[in-house]
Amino acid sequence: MRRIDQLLANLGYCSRRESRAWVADGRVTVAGVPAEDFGQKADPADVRVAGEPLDHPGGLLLLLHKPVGLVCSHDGREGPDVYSLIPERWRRRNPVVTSIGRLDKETSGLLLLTDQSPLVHRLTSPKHKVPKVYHATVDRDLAPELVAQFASGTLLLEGEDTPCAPAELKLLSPREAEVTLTEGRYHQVRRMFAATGATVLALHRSRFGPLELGDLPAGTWRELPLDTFGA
């Protein structure tokens, strides 16, 4: 049970101050009566505005194809971000919806978005070690030896003391290559690449987990269940 004025604002719909007015002329109804107080305590589900159900009020998980160009940061500084691909109520819900990890302004692909924080930090914690797969074209041809190197779990990158957890390089062209990591560290593929001397021109992921892109067309989306990783 939760606050009327509480839950249309945190889903989006109008400020609290805003949802008094909606009550006041008869837009929100809980199980089909008109609410009486802004105050009033209703569960999600018997909820209605404008005689329709709320949006998503038990969260949103979304499965982004990510075009080149955009942020994954709500930083406005930074420029056009992946949250303005999606409808306006969603980008004022409370929890914000946010990435789970991030790809650069120039990488594309597949990219979650969700307001559920505890699914955020379960698929970025590197001890749950879900893997990313990513498509990279690079500026020279690379070596069949980097696919040992890759697996080794020696790979050092510039600056910093940890090596990188084992990856899997498949080599598809002599400047073309598919790599699946289960760690996600800053601009990590093309930081892989350059500490072998190659530089990454382009980069998409095509995988998280079990998800894939598909024929998902860039800068669309398409809904999840809020279990697609399990409880």
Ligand code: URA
Contents of the next structure:
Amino acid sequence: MRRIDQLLANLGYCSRRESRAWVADGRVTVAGVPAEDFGQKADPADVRVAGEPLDHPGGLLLLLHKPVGLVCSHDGREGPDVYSLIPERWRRRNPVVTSIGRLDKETSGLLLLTDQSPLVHRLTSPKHKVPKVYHATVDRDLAPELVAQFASGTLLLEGEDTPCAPAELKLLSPREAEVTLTEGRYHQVRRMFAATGATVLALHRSRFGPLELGDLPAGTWRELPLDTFGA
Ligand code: URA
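Same protein, different condition: the form predicted alone was shown, now please give the form predicted in complex with this ligand.
Now the full complex is given, and it begins with the chain already shown.
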């Protein structure tokens, strides 16, 4: 049971103050009866706004195809962000909808968004070793020895003293490779290639754990069940 004003504000409908007017003008019903008071407690499943059930009262989990050029940060000073791609009401939710890990501004591909903070912690924790698959295009021919170097668990990134965990590198063409990582360090794929003398020109994530991006168009998203990664 949740207070109606809190429920509407947290789901991004309106401010708590505005919810008073929404209740007063009869827009909000509980089990088919106009709500009496903005402080009234109700089961979210019983609440309707203008006759419509509440918008995802249990939470959101989205699989987004992030295009190049958008950041995952919520700090507007860093430029246009991936949240501009989702409905405005979802952008006003509390807890906020945030990305599960990040992709750089210049990286495209599979990005999960959610308002479920335990899920963010679980899926970004190095303990869980969620495999993430990237397609990288680099500026020079890749030597076959790189496969063993990435797999060795000894590759050091500039400025760090803990080597990267073993990563799988598959060479697809002289300047293209698929990389599978189980960690998520800052700019990790770009820095791993940099440690071997190559510069990544394009980077795209095609998989996150069991999820594939498939042919979802860039800039669009689809909803996933909240229990996609277990309860
Ligand atoms: N590695 C990177 O370098 N960038 C990303 O966005 C993700 C992994």
